[in-house]
Amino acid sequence: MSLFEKFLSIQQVREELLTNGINPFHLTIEKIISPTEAVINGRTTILVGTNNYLGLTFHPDCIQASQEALAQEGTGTTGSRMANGSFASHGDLERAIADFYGMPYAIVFSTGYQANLGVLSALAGPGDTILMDGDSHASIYDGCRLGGAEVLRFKHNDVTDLDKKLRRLGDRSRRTLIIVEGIYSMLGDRAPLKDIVAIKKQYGATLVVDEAHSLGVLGKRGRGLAEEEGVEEGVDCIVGTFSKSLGSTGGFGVSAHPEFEFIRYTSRPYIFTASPCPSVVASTRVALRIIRETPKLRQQLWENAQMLYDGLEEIGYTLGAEVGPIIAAMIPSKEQALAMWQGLLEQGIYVNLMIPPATPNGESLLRCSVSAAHTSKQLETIVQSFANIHSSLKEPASSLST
């Protein structure tokens, strides 16, 4: 058997969809016209699965920064910072991180998957634990593999599986790495946050938080879920990224433990990877600055996520159970799920396309982020659309509540 034959059911999947006249995983954005805006197949399109959660792709002053950067250190830093060292920018944005989360120790990664990836697998190795909730990203997955710690998943959002496991394992407990997210990225639901803490401690386990999707969106200063429920005290780690809240590219990790800096010497992601380019630190730097003196933005955010949320529930679509910056129509087929999709575009709306096997419970889904940058009539033309393509379909409105 050939290396290459196991692509054939791939590619059996590929056809079926060309077949329909569908290709969501090839979508070409010809222009950018705005945070919330581009033209998709000659058409003005709403963007509306970007994850530009505070809308600054397009802030002056993170380009303003980005320029300047560029005309000052180069388009790139053709090399690791254990190899080739560190541009003093490096080294700000790290302060800036750490500064931003109170905490004395950050370090950033070239991708938000290579922060994850690059923490993990460092923390966790031979002869440790990993539990891992079961609807983790996959770069969550791919750390804990590369580490070569025994990974369990515990149940979804659920701290009674989760105490369960951790008391079977006695006191290999203490040698256990928990990992969570904030906002999970497919139906926008956070994680027990309070109660994971409280398990954690009683065991003398080690917590991970990603906090991907909540930087920028929850907490009084938009640092988050721990932020929000108030337990930053409790979470040994922090990880996140760049390329949703903060509008560029790269992620980091964050800990009061002194003992993280040395991740630097063992993380294979950190040694091997050219660091970040100076344009991205340097808009990234400005962003945090922003999302701390631009609370309104958060507030849009909500506002804006509200608005769609009350809209699409009215129409009649079964959505994920909290309002949030991601909103998940739940559709009962994949193939009215591509067929909605198309619709939707052909309307000149965006949304991801989520189905089996990378969603949750095998369910297919149209995705929605919400952008702070988004205008009232811009929802209203997204709900409408819901409403076109809800109607224009054979089944009734009720099916799809079910």
Given for the second form:
Amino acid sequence: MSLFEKFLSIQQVREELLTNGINPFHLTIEKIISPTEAVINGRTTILVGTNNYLGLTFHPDCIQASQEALAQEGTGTTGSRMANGSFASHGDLERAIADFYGMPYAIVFSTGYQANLGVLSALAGPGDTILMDGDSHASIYDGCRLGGAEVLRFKHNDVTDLDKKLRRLGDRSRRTLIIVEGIYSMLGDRAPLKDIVAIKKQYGATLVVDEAHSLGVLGKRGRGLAEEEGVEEGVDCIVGTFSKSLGSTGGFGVSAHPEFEFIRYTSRPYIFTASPCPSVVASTRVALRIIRETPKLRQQLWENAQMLYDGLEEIGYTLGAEVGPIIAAMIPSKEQALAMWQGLLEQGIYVNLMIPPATPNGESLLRCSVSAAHTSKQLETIVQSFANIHSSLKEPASSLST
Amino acid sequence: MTTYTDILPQILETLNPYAKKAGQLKETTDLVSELGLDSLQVMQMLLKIEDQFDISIPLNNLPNIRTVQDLGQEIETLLKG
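What does the same protein look like in the form predicted in complex with the partner chain, given that the last one was the form predicted alone?
Next comes the full complex, and the chain you just saw is listed first.
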């Protein structure tokens, strides 16, 4: 068997998923019009699966900052910060992030994925233990694996299971890193962070919180779940991404521990990759300022989330979690989810199709991510389109296969 | 000290609900290809085993656990500490 033969099974699955020639996991956006609209298959489509929570991708201040950086600093850095040097703007962004969180130390990574790889692999190595939530993002799984620590998994959001696993570790609990997420990306549920902080303190462990989906969304200043729950002092490190609320690409880690600064010298995903390009750094800094200065955006996001949530609930959809910017409609079967996703796309609505094994508990989901930039009219259209396809849920799954 | 011999019947009892037919489970039974467990079922089964023996099985060791026997040996090793 050649190395390439193992892809045959993937090819088969892909062909099953092809609906009228459209691959839901390889969709082409022909033209992007705004944070909430694009042309897909020649049709103007409302985007409700972008994670563009605050709609900043087209903010004139972000675009202007990016354009100025392009003109002044060029298109790319062409190398890593350790080997080729840092641009002054990298340091400026790190100070801006540190200031935003009220913590002294911040490190910028080229993607959010790399932020988890870089921070987790540097913090916990051979001889250490990581306790991760079972529903963690793939970047957390990969980051845990990269460092060489022993990795244990506790039941999703189950503080009793976390406690049990820390107890079993005995003295090793003091060399244990707990990693959880502020908002989980599949169902939109939150970590029980107050309880997790209390347990972390009880066992003397270290706690990292990934605020990828909660930055700009939760907390009085938009810092995330730790701020919302009033437990920032109990969190040792926050990791996050620029590619959601901040509307660009990249990631970061921020901490109050002085030793955090030394991650730069040990973290392979930081050292052996090109540093973020100047236009991205510039727009991210401005987006951070906008989050800080415009709490109204966050308020609008929550109003929109409430409107969509209420609309879908009223139709009769079972939703994954409490109201929030991620609203996942749970669909009984993969085939129904696929057909309904296609039905929405034909009506000019793009949501995320999520099917096992990427989903928790083997669920099939139509996942919406709400944006502050959605208009009431767009939200009404989205709800109406979901209403139009709701009758599909009553049909047997076999009749929905295309 | 709990040995593999003590552990095996306990695992077989826990795994019994996953068997497709009576008498299917043996030491050499492959948990994935023969029992047909998907990743979610594997996780649920491991959580049961962990609580049963009051141990935590590291994710790092999972690639080495293919059969009932592998699982029993892993439990024995973890119980020895």
